[in-house]
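Take a look at this single chain, the form predicted alone, given in structure tokens.
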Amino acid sequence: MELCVALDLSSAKENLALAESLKGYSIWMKVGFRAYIRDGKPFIEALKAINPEFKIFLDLKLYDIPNTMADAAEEIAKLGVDMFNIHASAGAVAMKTVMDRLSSYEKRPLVLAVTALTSFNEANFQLIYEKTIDEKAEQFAKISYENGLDGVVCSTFESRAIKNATSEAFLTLCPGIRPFGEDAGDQQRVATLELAQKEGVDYPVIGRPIYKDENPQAKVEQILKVMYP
């Protein structure tokens, strides 16, 4: 299990800040939507440069044609990022080319699909996909593993059954961790650090409980005694 931090505050400036109070730790960094398009390749240079030991996850969810989604998928290779995701909705053919595409790569990125996101709530998700969320996680999961991705950006709640169904070494990703029982705020399914560590979550996702906290770090040294007894 290793801890990724999600950068989800609204200034490169506050980012780079709670990363620097952070930069004692090699732990995993999420990168997401709003930072990169705001920030791009230099706020990614940045966090290395804070600490060279940072893995970056960047969090983007590419999900197009399968051409464009593994001409993307290059282009963040070249990024010297440790991380990122796709749709697992795209489909198998996306999956494959994306994966066909960064094959020349001599240390590629490793690629994990979304399954479900974790602010779905079990109605909402089947007005979508029209399958409950543990059905559908499991499905895309095999999907995924069969077109040789590294593992899934699940829920807690399903990474137990998506290993079971594909490998132990297939990676489980999953936001909305609560590491102490914080406040969901817009997720619906979140789960303490115990369960995910019960349920074999490779990466838990925090975010909120640790940059909301008025010590950040000493919140980071009190979920990693909890990862690393």
The other form holds:
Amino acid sequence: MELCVALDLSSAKENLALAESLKGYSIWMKVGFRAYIRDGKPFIEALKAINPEFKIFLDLKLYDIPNTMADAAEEIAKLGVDMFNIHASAGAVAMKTVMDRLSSYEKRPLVLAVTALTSFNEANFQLIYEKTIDEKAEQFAKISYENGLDGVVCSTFESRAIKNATSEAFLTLCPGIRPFGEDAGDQQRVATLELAQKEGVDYPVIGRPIYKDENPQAKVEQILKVMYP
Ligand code: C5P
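Form predicted alone done, so how does the form predicted in complex with ligand C5P look?
Below is the whole assembly, all chains and molecules, this chain first.
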């Protein structure tokens, strides 16, 4: 299990200060829409300058026609990030096209597919996908596995079933973690770190419980103690 910290603060300066305070830890940094749209490639470079060992997950959730997604995937690979994601609902052809295109890269980033966003509750999910979250997440995971992706983004509650349906080595990255019962915010399916561990989650993603804490470094320390007692 490896911790992934969401850098969702309102300026590059604040995100980099957070990264600076966490530079002593071997953790992942998640760069999402807000940070990447605003701060782009120089932000990735600035993170690497703080700690070249930081692993970077570019959370841009690609969703387009297969060729456009593969073009974008290639640009992402050139950025030198360690992981990125696409939407599983883009389909098998998009997945295969992306993976084929990345196959020529000696050190390609890990590719995950988003199954069901953790902000969905069952009723809202049904309206769009006409299936339960469990059913759809497992189906999306199987398609992702069959098309050579490395894992999926899901909630802790689907992690075990997804591994059973694919492989124990198929990665699960799970947002919606509230390590010590913090406020859920807009997340609907939140879990504690202990549950995430029990369900075999590979990457717990934690944003607000860390960056809204008055001492994010101490919070990370506390989290790592639970993860590696
Ligand atoms: O602040 P919080 O811990 O809820 O942050 C979760 C992070 O994970 C956010 O950056 C959010 O965009 C991201 N995310 C998510 N659900 C997904 C994929 C990504 O919450 N399915």
